[in-house]
Structures are given as structure tokens and as C-alpha cells.
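The form predicted on its own is given below as one chain in C-alpha cells.
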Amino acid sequence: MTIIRLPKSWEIPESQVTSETAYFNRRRLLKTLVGATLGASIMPILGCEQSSEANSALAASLDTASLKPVETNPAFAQVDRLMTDQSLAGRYNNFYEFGGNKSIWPKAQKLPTEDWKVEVTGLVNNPRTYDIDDLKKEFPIEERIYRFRCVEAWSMVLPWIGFPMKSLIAAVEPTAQAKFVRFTSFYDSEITPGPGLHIGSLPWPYTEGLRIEEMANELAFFALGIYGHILPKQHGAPIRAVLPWKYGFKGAKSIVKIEFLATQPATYWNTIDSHEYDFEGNVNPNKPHPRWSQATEKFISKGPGLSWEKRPTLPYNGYGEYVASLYVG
């Protein structure tokens, strides 16, 4: 039985060196992809309805196998706004391995998810390669309803299904030397060509990282599903990182490797431009992006029509009680 409760209005729970040529090519990438995103990419939501054929294809892509019954963690069952509509969340995504716009869901269907393996390695006592069934059987699967905040200043509320990252830490037992963790996403240049712009080399595969204390935090989550179903491919099937106090680019999709390391790893967007995408990536209304303010966000909702609802940005995306102590000093 699905346990999704709509909130009341008052309830709130949630070292690499880059050449000069590559640097300037990557700056062009950011301006092309991210700058244009905040303007032109609004149109698929606000201005244009999809054809009935496209809507049917989208619905089919979201109709994955059920992950129910699963209990909703009561600590993460409600937020201060309505949940984002499933079809809207399914057709408005960032997944740069498949392209630079928000309507990448048709291309993402090429992602091969059969017989998926996740290698956990590095500075651990119990290295292990898991398949998805192993993860479902060996870790405590639950639903959590989290705010999601993109660095591009838009947001959603999404019902993830998965397990706490700290459960994996307990299973593999990192050594005392392990200070960081790196997540590596699936990459095959024939399947995941990237944004398709000939502007120089990009640091594929997509990687992201955390301090081990961040990974061990109660909020840090591996998602295997959403909206009661196995993750659709456009959401980063079959396993992705969900870190609700950080900007969305920190949540690596389609993870194939998890490595525990002694030193801070290079990560995709931080390598492209560390000034615009810092390693930490925490939601901070008082720290503007170099090209736009982070003081407010546009919440993607669905009422009588598709709309953007302007909201103030919350420090740590509203989850400061869980994570602020990680960043003291």
C-alpha cells in the first residue's frame, strides 16, 4: 500500500590541472548549457504541451516495476509544499550524458540497465560488487519525501525509495585512512555522447564526491526508485545518490562504482569550473552563483496549469538541523 501523505501548510520536516584551452572551452559549455537552460528551457513546461504520442511514450518510460509495499520513513514523510507531479518530474531532467537540455528523457531510454553491477572498492575492509537485487535484499528499503534543489534555481519535491548511505558504510567498513568517497556514473561514448557540442574535452565519466562524514549523515540516500516504482532511466536508473541539502549536480546518476579514498577526488562540474560549482555544493541563499542569485527558487508544481512558484531558498534546502554541524568552522 502506498503511504504518501500530502502536507499541511504549516508542516516542515527536509587534482587535476586543466589546460587553458580546455578551460575556456568548458566556460563556453557552461554558458551554452546552463545559461540557456534558465531561459529557453522553461518553454517545454510553460509554453508547449507534448503530443499525445509523446505523452504515451513518456508514460511508458515511467511505468517501471513496482517497489511497493515499502514504508515511508516518518521523519521524512512531509514537506511544506505539494509533491511535484510524476509526469512533470519525468520529463524535466538534467542528465548531461544524454544532452544539455531538460527534455532528455527520450534519449535516456538508451541507457542499458540489465545486469547492473556496482563496485564498492578503495580503502575498505570488505570490498564488494553488488547487483541491484543484492542492494534491495541487504539494505533497509524505505521511502523518503525530500525537497530537491537544482543549482539553476529551480526545485521540486520528490518521493524517493532506497536506503541510507550509512548502511553501505557499515557493510563495507572503510578504514581509518578513508576520508572521502567518489561516485562514478555509467559512461559509454556510443550510448552517452554528452551534450553534443564540439567545444573541447569534458571530464567523462561523470563523477561526484563527498567527505565520508557527509556520506554517513542521516539524510544521505541511495535511491533505487521514485513514485513507488523502480527508477526510470531519465532519473538515473538503476541507482543514484540523493543529497537533499546539496544542489542536484552532487547527486550522481546511474552509479557503477563507489570508491573510498584518502584525498578529495576530482568531480565533473568542479573540474569544469570550480568557481561556479564548488566541491561542497551546499544549498546557500546567501552565496550567489556567479551568474544568478540563489536567494529564491522556482518551485515546479502542477495546478490548473504548469507553473513556477517563486519561493525563498532555505539554507541547506531546509535541512540545517541535520547537516549544519558538518560545516562548523
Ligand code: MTE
The other form holds:
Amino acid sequence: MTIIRLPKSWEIPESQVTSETAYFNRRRLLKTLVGATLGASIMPILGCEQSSEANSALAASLDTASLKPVETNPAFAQVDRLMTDQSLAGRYNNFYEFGGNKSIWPKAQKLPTEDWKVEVTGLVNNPRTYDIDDLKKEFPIEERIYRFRCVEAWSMVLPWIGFPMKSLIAAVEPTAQAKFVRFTSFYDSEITPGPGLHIGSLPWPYTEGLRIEEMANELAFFALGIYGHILPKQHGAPIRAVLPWKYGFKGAKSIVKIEFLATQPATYWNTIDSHEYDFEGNVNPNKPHPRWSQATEKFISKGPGLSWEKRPTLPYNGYGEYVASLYVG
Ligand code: MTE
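Same protein, the form predicted together with the ligand this time rather than the form predicted on its own?
So here's everything in the complex, that chain up top.
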């Protein structure tokens, strides 16, 4: 059994974890699309150190309830690089419902996670609405340490706690007509204002999708926790999708609905720009994003010292042995 215990180190300068061209490019895309003025709000994240008050608030946001100790799946107990420190992962997030920069963690604390329900519906024999306790009781909860790769060319290693998506498939029994699944994230314009006051035409709620065969793959995972605790809100509490061979945008956060469908659903980023964010979203060093290379990535970790290390991108993020057969032909 592995319980991840990482040192808490809240005092890392923001400037060391928040500089990347791809991030600004993505904001530029949103700006171009909706004609909004976003420039001013990105300035505060550059070069500013966290105050001790902010450090305490960050610590409080990450200090969520412990999950009872779970076994680490031995197939996913280690990877070829260091674990990312939770104080970095927990304040370097993409959660556009709460804003368009990486520093949304304070705003995300507004997410109302009490009495959360996840509706599983569509082309299934056993439709059902689960609460989070049902999920913890009825599905095999385990820990998995996965590489995580964002389309913006940064990466981390994260210890998720949750259950394989294939166990939900077994419980709800999709019918023969079901070929795709759609995940819908929480959305309430009062609580999740989006990246800017002027943006009204983004395709909310955030949705993502998979082919059924992808969802049934051994790697596809629903996370309820991270670093031994229930998910902090900035990571997509109380339940999110984790698909380590795909770019991070495929992993919808704060899921409220899971629908089994006959046809490929429209998804958030693919609707915004299908050339930049294809439906498949597989990590591929040989397929550049239209505006930047995917050949290398910046790996964010903290071992003996802070690391922001350039590494070659791995095909399928290093998980080809599990998933390459899904894409033959
Ligand atoms: N899910 C929702 N609902 N909203 C988002 O903006 N961003 C995606 C994904 N899931 C996003 C989302 C992107 S682009 C990434 S890289 C990951 O969440 C980031 O997850 P993290 O903040 O926990 O590292």
C-alpha cells in the first residue's frame, strides 16, 4: 500500500510556475473569438510572490478531507519522473468556468460541492443518479500515479484516487446503440462567470466526450481524490475524468452528467476551434498544435529543488501499450 505524503511547501514564487507561450496563445484565441478585452487580468500572475495570507488560503484549499487509505494499483504505482508537488498542482490550474488564467484556485472555492449528484443517462439499460457516497461504496476505489500532459505543452505527475470508468460501464450497461459518451461539467453563470465579463458566447457548459471503446480502456479513470485527499475544488471536485494518454482538456472537471449517445457529441474546445482541439485529443509529439510544437513539454515538479524541465513528449504520453490498438487504421 502506498500513501502519498508530500512535503508542504507553499512558498514557491508564482513566477517559477507560470510562464509559457502556449497559455497566452490560448487566451489570445478566446479573445479573437469573442472580441473580449482580456489583457489586463493576466498581468497579476506574472512575477508576483504569494503573500503569507495567500499561502495559508492555498494550504486550506488543498487540505481537503482525507480519503480512507486505498491500495495503489501496482500497474500504476510509479512513473519515470518525480511526483509534482501538490502546492504546484493546486495553484496552476485550467478551470475556465472560474477564469482564463492559471490562478483560479481562490475563485474555484465558490464551487458548491455539497449533495453533489451525477446523472448517468442516455442509451443505457440501468440509468441512475449517483451521489458521491454511492460512487465510493459501489466502485473499486484505488490510487493511480499518472503522467498528465496539457495541450499547452506543460506536464505533471499526479496521484489520483478514484475508480476505472469501465466499472461504471458495467453497472449501467450501455445498449448496443451507444457509441459515444458525453461528460458535462457543472455550470451556473452566477457561480462560474467564465474567463471575462465580456465573454457571453462560449459554449457552456463545458463538455467532453469519448468513444465507448476509449471509455472502456483500462486507463480511463474517474478521480474523486488526489494526494490522499478528496479533490480540491480547483482540480474539479468532487468528480472529474482522467485520461492520461490524452491532452488534459479531455478530462472534464466537476461532472454532473454522463450520457451515452449514438453519435459523436459536440465538445467545448472542439466547438471553439476544431483545428486546434480535435475530438480525439491524443498526446502526439509528431502532430504540432497549429500554433506551437508538441515535440517537447515543460515538466513541472518539485523534488530536491523546483524543476521546470524540458522533456521530449512521449506518444500517447507514454501509455501506447494500453491504448495504441484503439487507433489502428
Ligand atoms: N474541465 C472544465 N470543466 N473546465 C476546464 O476549463 N480545463 C481542462 C481540464 N478540464 C477544464 C476542464 C484543461 S485544459 C486541463 S489542462 C485540465 O482540466 C487541468 O486540470 P488541473 O487544473 O486539475 O491540472
